[in-house]
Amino acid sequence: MKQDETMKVKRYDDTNVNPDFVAERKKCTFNIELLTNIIDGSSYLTETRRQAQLAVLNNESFSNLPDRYYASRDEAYAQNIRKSAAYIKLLKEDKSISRAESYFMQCLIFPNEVPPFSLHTTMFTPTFESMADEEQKKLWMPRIENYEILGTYIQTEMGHGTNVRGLETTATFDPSTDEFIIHSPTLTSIKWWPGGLGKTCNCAIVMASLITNGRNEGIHPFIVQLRDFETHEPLKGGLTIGDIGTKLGFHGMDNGFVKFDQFRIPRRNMLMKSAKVTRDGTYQKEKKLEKLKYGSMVFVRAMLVFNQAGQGLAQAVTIAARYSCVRRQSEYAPGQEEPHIIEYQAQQHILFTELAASYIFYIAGNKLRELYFTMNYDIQKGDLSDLPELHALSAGLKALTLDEAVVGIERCRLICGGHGYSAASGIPKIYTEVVAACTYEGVHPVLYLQTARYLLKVYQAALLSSSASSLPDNQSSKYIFRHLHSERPRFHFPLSFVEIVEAFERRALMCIEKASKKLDGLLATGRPHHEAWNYSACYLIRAAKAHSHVYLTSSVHEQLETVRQEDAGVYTVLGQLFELYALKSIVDHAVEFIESCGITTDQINICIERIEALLLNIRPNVLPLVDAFDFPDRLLGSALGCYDGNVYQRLYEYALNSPLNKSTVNVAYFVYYIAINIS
């Protein structure tokens, strides 16, 4: 990216900063740059980002906006448009902007909100670069890459989501015109929710049941354009679209609905790179290649843990503990001065937990991350035996972390009384991000029970071989071979994290076996699958939970072990949080560890006073550990949740603002309530 050196504009406002502030940053006791750096990835990703932040606020493009708090859905939707014209036009001039500088710019241009092109890049572009056969890129990415073909991605239909063996559009090839004819035969398969769809996105590539020679051979993606290059009509010839209407949250994005009636594409429109449709109708595929299909899906679901789970939930513990530093309330002890509020270990604990977690899920999801590109090089090549241990593990930490990380964005607004149900906050906002997070791209009873699914058929090939020496570095299931034929070893309390790791994977094992006995009991009564299956769902999914904890307290556990020789400061307030996540885990599900680990109830216990004194810990650090995350503050949108800390005249402005003080008296008043007391 080009460097501007005319920037002016800071990523927060540090020129008056709250005195309590000032004296609670003197109490750090770590490298924030370096805890920063771990966040991001690297040192590098780091700078990165905070250039292609400063390039978005020094833009005047992205400047003087309309508050985002009080725009109506029409509104909400033009400034969308009017930003995302003015994004595409700088990736247009500045090619040099990296994929990395794009992602980075994207977030701070739409803070807490869903461009309505983003499906264009999270799953339009990808998903057509994996399937499109060479001679489909040549024709189509040019204009895909330059913006002039603008594409959403298009599989949930009215009545369909999870299950894409159900989608009920078709695509049944007429030989006599060499085209696919895209139809919805129901009510139901109207295409749902895509973002995108409704006013934006000229093209989408749509999943859809191929049907050649009388036959259906499954579910398959096809390029469609839905609007004229030109006018930006829809096209006719059997094509209704629309916007779905208003939503809890994403008011900005235009989701939609396509209908379509007997729409004819050109045979050419179907991607094949793994599967094509001959001139003749005939049609082949390459059985290596067939499940590329899933990989955009398993990306976004790995993107999700770090920019959803991570950024969501560290975005409302900052606005919470900036909060706490701040607010003064009740008296601690007669005629002394009203404590601030983080003083009081009621708020510490729930406070510092999600703090914890929000660590926990940034640096387990740098590491999906990572897994998943290291991964996706070998898939791309063919070779495809990584694919269901990266689609397992990417469904069952979206879900955890997703779940966790929603209970406690609303655990942090409640924490800031009545301030954090004002949308001055941020944490509104925040929450109806991340909650629609918990919905798209797989349900979680589903992606649990998919990561169950995968689970079982290790544990059943571990059985039958005490060596995990087959399976690569990387398997994160690598744990049921090496315990299954061990003693379980003797824990000793306060546990160390290496003790930490394994109880938690004695639990999972525990919970994978319980799993498995549970199916095969129904299974022996002379229960159909199908429905042993079902009525095992809760011990499925309750091992699914406990493989994606071993996975999160696993990756934090690597990440100390490289701090250890980096950084003592570091070292030791990262082990705190991560000491404080697992605690937490392990109280939570006591029963489970008792009975996994061999644990008493008087060591329960001792992790509860563990857990006491770790918020003890903690305490002096937790605006720097906040600070670390390294949020601008436009960001956060947050009058609670600023750099500076100056909260009550931030909230005071935001009131004046309002639209209804436009007047001193609303015309409504004399309209309807005066109009009672005249008759």
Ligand SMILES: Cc1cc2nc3c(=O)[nH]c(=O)nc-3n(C[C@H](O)[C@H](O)[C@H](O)COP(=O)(O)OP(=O)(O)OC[C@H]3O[C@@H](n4cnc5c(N)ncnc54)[C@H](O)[C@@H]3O)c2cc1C
The other form holds:
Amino acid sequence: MKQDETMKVKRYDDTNVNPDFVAERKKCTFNIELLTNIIDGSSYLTETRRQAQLAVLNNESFSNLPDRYYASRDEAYAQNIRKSAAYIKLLKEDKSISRAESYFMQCLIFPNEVPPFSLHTTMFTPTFESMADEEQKKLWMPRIENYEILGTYIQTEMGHGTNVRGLETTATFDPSTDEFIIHSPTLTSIKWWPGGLGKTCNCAIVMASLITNGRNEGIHPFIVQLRDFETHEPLKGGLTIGDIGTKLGFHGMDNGFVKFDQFRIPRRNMLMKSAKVTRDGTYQKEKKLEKLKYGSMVFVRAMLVFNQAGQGLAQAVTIAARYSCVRRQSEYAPGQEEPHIIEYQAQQHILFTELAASYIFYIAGNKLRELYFTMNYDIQKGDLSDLPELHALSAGLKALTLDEAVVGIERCRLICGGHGYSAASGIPKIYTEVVAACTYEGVHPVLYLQTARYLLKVYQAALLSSSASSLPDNQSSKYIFRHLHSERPRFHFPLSFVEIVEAFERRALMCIEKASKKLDGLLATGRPHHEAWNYSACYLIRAAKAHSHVYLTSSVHEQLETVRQEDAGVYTVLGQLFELYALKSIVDHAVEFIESCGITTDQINICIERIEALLLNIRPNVLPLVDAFDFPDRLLGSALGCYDGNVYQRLYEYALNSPLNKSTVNVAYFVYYIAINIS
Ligand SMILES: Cc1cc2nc3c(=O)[nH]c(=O)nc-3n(C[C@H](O)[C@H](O)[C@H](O)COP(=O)(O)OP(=O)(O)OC[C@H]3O[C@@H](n4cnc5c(N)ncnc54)[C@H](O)[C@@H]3O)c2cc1C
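Would you mind generating the form predicted together with the named molecule now that we have the form predicted alone?
After this comes the whole thing, all chains and molecules, with the earlier chain placed first.
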């Protein structure tokens, strides 16, 4: 984006900082900026993000916005459309804004919510680009890039989500008119959930069963215009469109439904890069290209690990940490001033383990993104060999990190006491956004099972191989083969970083072996494969989780090795966070580690003691560690989590702004309550 040297808005207001915070920040033992760069990926990316954020903070269209927590659904949607219009105008005016920059801007304009047009950029455009042929791109892309076309991605139906093959919507080719007829044959086939479908988007990619010459060729993508480009009214000819109603969160987003009633679209609206229907109705498909869709899935999942699990948890941790350094409660020693709640070990245990987890997810998300870019480069050259490994890894990681993040966010809310329950804390909104990601882009049991299916294949291949070189050159094959064909190492306590990774690998191998044995055992009793698979699910899911933990620990360990050369202070704090996350996981899954690594219960107790020591080590740096996340106050939207620590003033202002306080006596009280007292 264009650099603006006149940008004067400060990211943080240093003028009126709570004295307790000033004292806390003085205890810092490491270079905060360097840690911020690690989270962002590089110093260049930190600068890019900050410039993009400043562009929003300086822009009048996005200042003095109504309070985000008091809006009704109608108001929330209207506010979002207003902001969307201003944001899209900005993107149109400054074509140099990169995708990454636009994302950072979007996060500040729509903090912890998904704007109605988001599917246009995250799903509609990438899917169109990867599934449309060159002629289709030439025809549609200018209007897509110009936001004249605003698109969403329509797959899920009221009756089917996970099982894509079960989708009932049909697209039947009519050779007499050279058109497809899109139809929802049943109530359950009504398309349900797509973001921006209810009121906002005028086009969509619709997934439907393609029928031509009487044959069902399976689910394919079609680009469908839904609304008139001038009047924005739904098109006539067989469409019923609407909003699906209030949800747990996402109040400013119009998740919608659409029912197709013999709705006609031109044949060339089928996206024809990997499959096509010719003018005479002949179906043709290119198998190799079909796999391309898995590439974009990997990308979206990598983004979710970073943006939702990492960033969502980091925001909740920032709020809880800052509040814990302000809030004083309970008598610690008789006659002494109440301590900050951060001094309670119980508080530290929750807060610091979640702090550690957020760093782990950020770093692993970054690494996964890098892996995706390498793989994508190979794919462009026609090499799809890394796709299965990365597809399985991204499925398991998306599930594990989001599962852990939503629990972590809720734990952060709970340790803020009563004020954590107020919307003003900001945590409820973070929770409702992140927990949605546990459902879209794949429900977690199903994702874990996908990962497990791949792991069993790798395990079988490793069992039959006598040398690692005959296996695919990837992380799973390497560690599974190595541990399968070597003696169990002796572990020394406290565990070194290398031993930690080894322990996670051995535990994963054991879980994979057990899942494989369970499945084989059931098959040996004569059960059909689908049934044996179903009744092995608990073992399979454990294996997928353990494997995902291997990736988390090994990728952060790799990052630590790089940091070790660069900065001793950052290496120390990052090492403490790594160790804390790993040891807590070992203690939480102690049975699996005892069994797989030959560890004793006494050694588990050493881990517990070590965790307590780490809490003390981390304590002086807690505020700098959350400052390193570098969230502008506007992004957090939290009275409890502001940089200056002036919690109570903000809470009071928030309450005074409540719409209920616009009058001293509420009309409803008169209408209903006084009435019963009179009668
Ligand atoms: C906020 C939000 C936004 C969304 N946005 C979009 C969108 O833009 N476009 C779109 O098309 N869709 C969207 N969706 C829909 C989403 O993709 C689906 O909800 C999701 O794929 C799950 O499908 P389902 O709801 O039909 O659940 P189901 O498939 O019915 O699953 C219900 C539960 O059954 C269990 N289960 C199902 N199958 C299996 C199995 N094989 N093995 C083990 N357990 C199983 C799981 O526990 C699962 O959670 C959105 C959903 C939400 C919540």
